[in-house]
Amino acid sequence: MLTDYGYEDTYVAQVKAVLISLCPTCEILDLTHGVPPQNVRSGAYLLATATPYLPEGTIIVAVVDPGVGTARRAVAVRGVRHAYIAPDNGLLSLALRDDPPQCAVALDNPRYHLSEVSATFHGRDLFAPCAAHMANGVPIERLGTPIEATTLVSLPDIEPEFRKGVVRCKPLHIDHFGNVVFNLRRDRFETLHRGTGAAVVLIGKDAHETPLPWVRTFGEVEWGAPLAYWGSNGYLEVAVNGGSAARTLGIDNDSLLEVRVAR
């Protein structure tokens, strides 16, 4: 499980008696419940860290859904190593870039549904029964109407974008302790940029630009100064060696960073 449902209010319990009800044999694996509220595009990030080290076949429902009781698709998708429950809205963006999907339906068989679905509680009431009733054995194809995988939504900008000389990064996610995740992938860099030199260059609101050194730990560089670095989970990411990059470099969803590729 994935959401962004908090640790303060009963609404994490009351989905995992629902699934424990329908499915009693089931083991649950809390990712995490404290995705910001509504951020849809850290939802992605965090949940793109976890599924790789889950066990294959792993049912993964994942709720980051400020859109619930719209029109928003609630979907159920099929990929290579695991299988995902959650609201159309790009939250899954990540996970399935490295877990491509085989198929995907939209969870409108109301059969594996609560008797009684609340309008902005599809958590509890339609995606916790269909995860259960996958566990136990219930094809994905019977939770509702196929769909084509290519018509799931992508999050917007969750790709750098690469131009000649410059790769130019949104944030992602800000992490516990203020670093800042940014969009940009180790393995797509070094095969693009191999062997070249670059530098990191944090462009502010007014255009005031902040070059960050590059650098393998915290370490390396002083107590409270910045630092660029590749993150545990193979994203580009910047700090603040003991303190927030987020507060002190003012970085927001907004910002930008550039990477400067040396010629």
Contents of the next structure:
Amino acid sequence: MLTDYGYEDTYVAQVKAVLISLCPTCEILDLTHGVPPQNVRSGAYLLATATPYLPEGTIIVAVVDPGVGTARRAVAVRGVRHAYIAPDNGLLSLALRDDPPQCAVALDNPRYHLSEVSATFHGRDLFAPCAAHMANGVPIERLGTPIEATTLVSLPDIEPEFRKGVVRCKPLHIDHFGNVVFNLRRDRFETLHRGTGAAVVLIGKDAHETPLPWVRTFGEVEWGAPLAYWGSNGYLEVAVNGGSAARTLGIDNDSLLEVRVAR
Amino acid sequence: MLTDYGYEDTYVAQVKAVLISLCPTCEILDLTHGVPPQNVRSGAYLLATATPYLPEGTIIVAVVDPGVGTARRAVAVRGVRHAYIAPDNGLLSLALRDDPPQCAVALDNPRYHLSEVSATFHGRDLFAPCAAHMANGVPIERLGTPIEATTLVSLPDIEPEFRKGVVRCKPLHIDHFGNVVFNLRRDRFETLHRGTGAAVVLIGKDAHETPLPWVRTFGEVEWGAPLAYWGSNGYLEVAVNGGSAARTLGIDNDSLLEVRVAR
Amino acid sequence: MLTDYGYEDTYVAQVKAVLISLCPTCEILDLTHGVPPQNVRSGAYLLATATPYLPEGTIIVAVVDPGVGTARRAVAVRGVRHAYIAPDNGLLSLALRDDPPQCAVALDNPRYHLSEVSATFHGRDLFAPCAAHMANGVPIERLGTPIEATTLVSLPDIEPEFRKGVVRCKPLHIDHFGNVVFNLRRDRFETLHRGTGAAVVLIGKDAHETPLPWVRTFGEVEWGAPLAYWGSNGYLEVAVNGGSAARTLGIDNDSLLEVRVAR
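Got the form predicted on its own; any chance of the form predicted in complex with a further copy of the same chain too?
The next block holds the full complex; its first chain is the one shown before.
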């Protein structure tokens, strides 16, 4: 389960209660319920960081759903490794990049929903029962009408902009420590620019530029100093050693970062 | 388990460690540990939102306990569906409205407590061992002296005030998204006012009135606009689409809301 | 598991995913993931509060690790009751005081790490696989080079300063309710000063002294009043009845408290 339901309410518990009532043998792993409220972009990133480590065949219920109760589709997608149940709003974009969809359906078969579906809590009334029925062996095809995987909604800007000598990156997520994850993947960058030197520059609101040392780990800079490094999930990150980069450097979801490749 | 112990300490883990040490086969589901500290009213609401979805026969340990160590009673209550272990301070009020008590005892048999009971942490030293022994099959009657269910403490204002043409409501809980839940239940209201039109008006601190559109779901109002709707737990709620109603509209636990029925 | 990874990201879930992938039968109990970021002292206290209640033979994975990726050692320690896997930075200091180390190794055998070890996330890449292999029965000696338990890093100031008639205490931890735990243990104090009266005085930043009533539980002082008491984990604590002592009394990690023993 991954949601933005937070920890102060019983929304998560209601979903789990439905899951274990319908499928008493299921084991539930919390990916996180602390996605910033209604932030589909952070949710998509967070989901993609966890799925590669999950045992094959996991059924993932992901709910960050500002459009609940509107015409947005609810979907189930079977990838090569896992199955996914989520609103069709881009939340699966990054995870499916690494786990290509083999089959997708719209969750429009009411037989697999709770008998009363509220307008605001599809996690409990629709996604949870569909997931429990899948865990019980119901094939994905029975959950609803088949759809083309190519019609699934994609998030904008999940890849950086590659220009001549400059890679322009946008934030994907700000983590618990205030580290900022940018949308540049290590494998992609190293394929294009193997062996070349590069400078990392943070572009502030007033176009003010802050060059950052590009290092391997926190200990290579002074306490309190900023750094850029390849994060443990394979993306370029910006941090402050012993502090919060988001707060110290004033980075928010609209900040930009440039990687300038030496020639 | 439902508590106000939060997630920053090991209070929850100590309770769970006692539970699994005494009853290794028990399965523990967190309802939430994020009840606002010592807020019995929010706790009572949150508990009642989760219990209808739990498998029958669940043993619920609920601890929001500002009176710990004083003369307030600790109780176990067997309802029709579940069993409850809690301080007797109103925390069970709303849950027991839907799951009428069949039997209740004061938890005064020290045989089922830890050998040392601290003055400030009955969750670990008293509630947890009683719950574990119940899960192991000890009948509720052995846990302590029988008490009349009618003597259990009730919370004030769990029902709104029904006057001629006006239902005056108080907040029960402010959720993670800033949505505010008021103490008006859909089934109760619809029994009394089926088919009549009604207006929802929020009364601010200076008696300032804010009329709210009463809709089915968030998508029916503009982004950033307020709305009133029947929430997924069957209570009247006030929200701001894409934002926090508590913050935007300045609602706190003392705010009032009136439903004015058309004639 | 005890970490400072928080609840907003999937760091905890990635560690758990590695654990259950390598050891599908393991059962995971969260001690807390809300240790204040990089606060080894709070982490050491929190760990020690939970370990006495855990079933014997538990494998504890504790990660508060500001030095990740530097030369600090990663260690496994077998105590009398439990086994511990952690960075060697003092995080185990308090727990091992009650569970003396029988054997310790540096986790330097890459055979029991993930195939790629990142520079910033040893919880997932190194501590988790070592713990899973231990749970599968791999003896601690195979995880790496033996080290002397006496060389394990100790935290400063985990005991108060005992002078003539005065015990000078420093904070160990500020909890979810704003209660402040000081480094004076009840059993130690009572051995030294059994039966004597004593006064508790909080020393503010400007050496301003605030005497505190030393009571058994919250109910013995007025709502909103401060108190000192033996907390449920056996340490001296300072609280405000119905409020936050940290906020109300302005206590932070540098505050001092004196216990002045009557003669």
